[in-house]
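Presented as structure tokens, the chain that follows is alone, the form predicted on its own.
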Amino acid sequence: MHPAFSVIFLTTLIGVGQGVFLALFTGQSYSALELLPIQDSMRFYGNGAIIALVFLIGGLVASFFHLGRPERAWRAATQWRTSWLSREVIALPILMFFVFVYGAMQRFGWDQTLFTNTAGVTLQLSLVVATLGMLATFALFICTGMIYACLKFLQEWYTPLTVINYTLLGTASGFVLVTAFASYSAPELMRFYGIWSTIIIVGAFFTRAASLFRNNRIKAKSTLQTALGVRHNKIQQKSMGFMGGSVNTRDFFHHASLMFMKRMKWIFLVLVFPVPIILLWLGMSNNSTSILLAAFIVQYLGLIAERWFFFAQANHPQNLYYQTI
């Protein structure tokens, strides 16, 4: 498939926003159970929610560049009964609403303690809102991943690993960013987020490697014979069937060389997984916000390459017919 950069930025940006919010929810949950020190609501959770919201809005803006008629974007939500894309269009603003409410409660001191038990465990209203946001976050991950995982004719995408990888990679990028943010605004939480970031990155590496291993061994169900409806054993295509290019030759194939594809694969494997882990632990050892921020930047650049490779690797069956260009 031909990777559209608007979709690449959409999926990576909202993935960061979702990961940041999950990190905030995780930190507050641990604090509520007295497993972590309680943080300043406005400085850490409030500003963290703003960061998450900025990335979610950035992804939403990026999505408009993929629309032929942006003024009709609202129609994308009308087919929610059958379309995962429509469900994503609905899930994204719902998540943004919960992140906004959560951030406002933390920033303006609107949070309230609902109850405290004898062990000292507290339940705050903001944590209830965060729980709803957490559910919306995972719903959005599922919707985004299923847009591609539900397509049976694109065998590289038609696997549960697609949804799992979207979830883990997005969560990892958000946790890495919050590690850098915590080193500045809540240093006592830096190692907590750094350790969790490492665990999630390692998990994402194994699931992404599993998808690469699987895709390299796919046996195509479509052949020249099935594509054309001709059973003859020897078929040769001499031309693409018309004088100029078309949507078939532009949008369903990346037109990159095999060498370029191999380079992109190794680029994202290095930038998304080992380099961020090295920078994370180097930054935590030196208590350096700049090194931790570099870990996020490097990983995000790697995620752009990963998402490009994800789209380009999918081989649409129609390319059997339009292989001669």
The other form holds:
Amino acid sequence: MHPAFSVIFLTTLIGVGQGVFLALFTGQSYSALELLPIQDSMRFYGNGAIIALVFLIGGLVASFFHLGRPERAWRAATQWRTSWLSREVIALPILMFFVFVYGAMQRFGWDQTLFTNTAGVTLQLSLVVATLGMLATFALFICTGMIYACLKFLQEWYTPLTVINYTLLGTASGFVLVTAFASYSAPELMRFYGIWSTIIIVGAFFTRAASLFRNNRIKAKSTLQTALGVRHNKIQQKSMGFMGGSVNTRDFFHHASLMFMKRMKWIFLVLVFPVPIILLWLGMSNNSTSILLAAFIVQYLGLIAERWFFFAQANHPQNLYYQTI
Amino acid sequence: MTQLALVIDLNVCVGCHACVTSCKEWNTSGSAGFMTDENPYGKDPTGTFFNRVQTYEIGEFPNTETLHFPKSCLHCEDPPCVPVCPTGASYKRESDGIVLVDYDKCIGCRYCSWACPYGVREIDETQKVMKKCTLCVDRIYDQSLPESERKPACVLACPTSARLFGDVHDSESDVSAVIREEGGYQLMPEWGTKPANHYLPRRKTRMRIHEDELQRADNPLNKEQRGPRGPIDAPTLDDSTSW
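Can I get the form predicted in complex with its partner chain as well, since the one above is the form predicted on its own?
Next comes the full complex, this chain leading.
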């Protein structure tokens, strides 16, 4: 497929936003159980929610560049019964609503204690909102992944690994950003987030590597023989019927060399997984926000390469009909 | 239930592209809006087409055969492009099975074109909506046309009658009969899309001659011992007699 930058930015940016929100939720639920020191809600959770919201909005803006008719985008919420894209269009604003409410509650101190048990563990209203937001986050990850994973003839995408990778890679980038954010505004949480980031990055490495392994061994179900219905081992296209370009020649192939594809694969494998882990641990041992921020930026650049490769690797069967001018 | 469709006879198609040009002409003049052509006479021309004729070479020289292969929307009975549409712009008509796009609802997200394994949906770069073969829905029901012309433009244009149009669910129809009797098949059956359009394979007309057919083995004259004597290439009476 042709990697469209609007979709690359949409999926990576909302991934960061979702990851940041999951990190805030994780931190607050740990501190509700008194496993972590309670944070100043305004500085950490409030501002953290703003960061998450900014990334989600950035993704939403990027998505509009993919549409031919953005003024009709509201219609995309109507076919949620059948279309994963429609479900994503619904899940994203729901998540943004919960993140907004959560951020407002934390920033303006509208939080309330719902109950306190005998051990002194309290349940805050904001945590209830965060739990709803967490559910919306996972729903959005599933919708985003399923948009690709439900297309059965794009065999590279037609696997649960697609959804798992979207979830883990998005979560990882968000956790890395929150690690940098915590080193600045809540230093005692830095190590907590750093360790979680490392665990998620390692997990994401194994699932992404698994999908690379799987995709290298795919046997295409469609061949020129099934595409034409001609039973002969030697079939060669002589003409696609036109000499100018068309949507068929532009949208479904990356037009990059094999060398470039290979390079992109190694670039993302290095930038998304080992480099951020090294920078994370360097940043944590030096207590340096800038190194941690560098870890996030490097990983985000790597994720752009990862998403490019994800699209470019998918081989659409329609290309069988467009092999030569 | 009705399922209108085309049946394309690859045995007859000569690859003249008349269906391509007549399709473009009819549909670019329709009420649904023109079909974009960018730089038609300049560098890198590009444009929207509903129908293409492609050419393939089967086999290796000298045993080759040329296949001209027209390809347009197959109006699948289980169209993968319809459920993925987020706006409901892409739909399959209950009444006649034609898969259509509502150009007023389409947001141009291209998701349906990803979901079509045949690559028959093209986005119009000017109107920014997805377009595809309508089976000339604005023509086949037009009461102002004589009944013989209520057919898709490509079918009427084909000089060799390689394109047949009809209801493939009606087992009495011409198209059902040729699919049944001439080995009609569907493209990429592995995806379960059940294309309504069918293709008829190239069919060779061969003369099969058995050796005993060259010489009449059961010639009754032989039984009566009055058969032709001598070798078969011996001169006959006609050869030796001057009339």
